[in-house]
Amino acid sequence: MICVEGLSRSHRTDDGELRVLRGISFSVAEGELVALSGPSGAGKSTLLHILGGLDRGYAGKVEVFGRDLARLGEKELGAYRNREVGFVFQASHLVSGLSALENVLLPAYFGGAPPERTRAMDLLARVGLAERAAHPPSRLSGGEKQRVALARALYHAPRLLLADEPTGALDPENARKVIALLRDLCRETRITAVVASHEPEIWRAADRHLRLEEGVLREIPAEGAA
């Protein structure tokens, strides 16, 4: 599923180069929930960033699905990022003037294609919020609006979910709500998902917890995840 050899990566910075990732390997298995920690700064979000054809400034091989990225085309890797991907946020980036369920349907109007408003519907009954699809943004809570965003990111079926800190906005209740959509999502439509998190519970509900640390990467044993 994704297969990582000797990632490295550094950014210019104005007191020199910051070397991010270090030759860091591993791999994801298919309908995997791998929880991704470690300090403010560690690489975190670049690492989701690279796995999601976003960030192309990196050595070593990246791997996902069965093709290197790097060899992918801007056309190729565009349909990637657009078809085969979603992206979760801790903000939840809803369109102000949209509706909730016009927000899911956004990945459909951004590519070209005919709004499903059926599917769109019911990933808004699998998050929970069928009965708020009429209402904008401004009248859902902050777990609502986290629920849509998964909603929307979910719209293209996509094999490969990538989330970066997307409770750390929420309150208690509201982020063991979005922890378990993850979870059900993982075991029962087998999309792999990377979420990364400063969040406990999600590393004990991930099936593996990957931990950043000065741009090196170390897998944190089941009973040592807390």
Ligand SMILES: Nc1ncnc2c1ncn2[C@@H]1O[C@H](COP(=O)(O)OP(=O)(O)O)[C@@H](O)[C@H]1O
Given for the second form:
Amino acid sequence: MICVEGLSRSHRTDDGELRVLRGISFSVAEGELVALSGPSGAGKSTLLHILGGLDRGYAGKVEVFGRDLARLGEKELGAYRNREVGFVFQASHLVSGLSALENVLLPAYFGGAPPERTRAMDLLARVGLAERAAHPPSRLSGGEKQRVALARALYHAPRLLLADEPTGALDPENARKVIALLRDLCRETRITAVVASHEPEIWRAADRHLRLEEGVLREIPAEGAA
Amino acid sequence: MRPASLARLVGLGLRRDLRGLWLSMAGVIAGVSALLFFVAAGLGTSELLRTRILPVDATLVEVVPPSVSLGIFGRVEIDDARVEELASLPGVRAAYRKMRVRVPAATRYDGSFFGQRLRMGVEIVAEGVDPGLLGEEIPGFSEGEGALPVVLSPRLLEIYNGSFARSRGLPRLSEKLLVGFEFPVEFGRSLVGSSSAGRYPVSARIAGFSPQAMLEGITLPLETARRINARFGEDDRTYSAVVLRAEDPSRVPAIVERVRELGLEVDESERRLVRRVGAAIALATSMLSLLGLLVCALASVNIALTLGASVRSRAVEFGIFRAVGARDRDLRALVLGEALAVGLVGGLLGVGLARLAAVAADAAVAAWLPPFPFQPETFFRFPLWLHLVGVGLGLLAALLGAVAPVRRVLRQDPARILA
Ligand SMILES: Nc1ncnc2c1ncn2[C@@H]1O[C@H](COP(=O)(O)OP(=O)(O)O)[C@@H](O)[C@H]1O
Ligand SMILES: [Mg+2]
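Switch from the form predicted alone to the form predicted together with this ligand and print that structure.
Zooming out: every chain and molecule, the one shown earlier first.
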């Protein structure tokens, strides 16, 4: 369960204060898949980074699973990112030099427990890349990389999945595959997910659709329900 | 972070910039090897000085009469009563008397010398000593009938072999070969003229070698020197020196103080020379070592720059690490790990290079320089601690070089990088 109240975030730039988020409030129920849209530069990434514990320079209240993120210490925040959150970025951001399997295992490198290769293999199989486990990212297509990134995000079975334009760099064909996979995985795992995307297909797959514009968030009613 | 994970990611990071890696490592290797080479050379030469060129027995104190005498009682001299007094000083285990032969002496040699014809004449100094001073017993070294037993300094033989023999085309000799060798000595006669009291030609026989024997002359049994002095009507009662053997080196300063209170002097010329040459070696060593340290400092700066650039180019990667749960200390460990790996391997290779260079330098000396006295097999000494210092220095240079890159990584804002 996510509860955000009066969240503001601004950046100091050369031409003054840039107010990206202007006191937004919303909540997400456990297990909900929420689509987040908005023009480029609206602050979608900013919001996801705040939810994911990567950005702490905000004002307002951000509570995730009953914990106020502003009150977490450096250690707790690290554990939060490691175990409770899975991130998928637009550029897949795999680590070159590590195999697909090792990329899936990456969260384990920063956790306390030894890496579980069978778990990582299962996840790779689930995203349809079992035979590519030993391949480096350079030998994977854009869609495959995003699927590996998805498997990596799910490695520690987090409660919150944050995806920042996961199909933004893919051709329509691959984008559709990734969207379907994302939707199915969310249904299977009952994970809470916030997905920033321009894809109407994701908006349709989501339980809810939030739109961020000029620093303000508003709810878009579901097409079918209207 | 678990060690295996750390090792995996450090290895990955190091492979990201192999050129930078080698550059960083080359700096450490250069610094560590330069430092170790010079320190080992300093240790080696000062050991050579202390053990072979100017060996000084730390328990021995050579007492001599004062060079200038003041006061109304006249000269303080060393007679038997004085020797008794010195021998009973606290901390003194034994006292050995020395008496110079107080007439000139010369040796003329004209004959076969180990297979070669030798014709030469030299003035020599002779000194009698209590046989106990020479340490282990030297057979036949006592006043008696027949040829005069003499003991020589091994350093004299070293100098003979190293320069004299070579320049005159004479054979190199060993102590073993020389023991028993006889040569004529004439007392009361110098090469420029005879003493008024006549001449006393004798045959001298080399009884052995001892580091306590005088370097620039022959050492005789004390009673022989006394007899020769008496024969020429010279002073055969007072001693030219007494060597005190302390119970252990720590008692030497107190003994020296008591000796001075008695109005006598302590001959510290050799000790002082050792100290002075030793200080010169230490100075040269530290100057050159400073050079090595400077190179290490440069290596550290080099690591800071190379690793800093490498870390900057890997900002996205560190951002991903953050996103999947890396904490400050994880990233610090990664960067430090990369630096320390460079320092460790660089340090080890630096130690290896220093040892190789030492071997090469010794070989070059042996191959290209003519033999010289006291020539050692090696001019270097590499004690275990020096190896550890080398590796430690490599690690230290790396550690210092990592400070700025670590701060840079911790300042990186993952939110901005990953957006
Ligand atoms: N660290 C930063 N400093 C200054 N401006 C930033 C920083 N991060 C983001 N911004 C700006 O904030 C705005 C929102 O960015 P972002 O959240 O990435 O938007 P979106 O993901 O919706 O395209 C953009 O104008 C961006 O340039
Ligand atoms: Mg964005």
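Superpose the two forms; the largest set of C-alphas matching within 1.5 Å is the rigid core. Everything quoted here is computed from the prediction, not taken from an experiment. Residue numbers count along the first chain shown, from 1.
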Spell out whether the Cα of Gly111 moves at least 2 Å between the two forms when the two forms are superposed on their rigid core.
-> yes
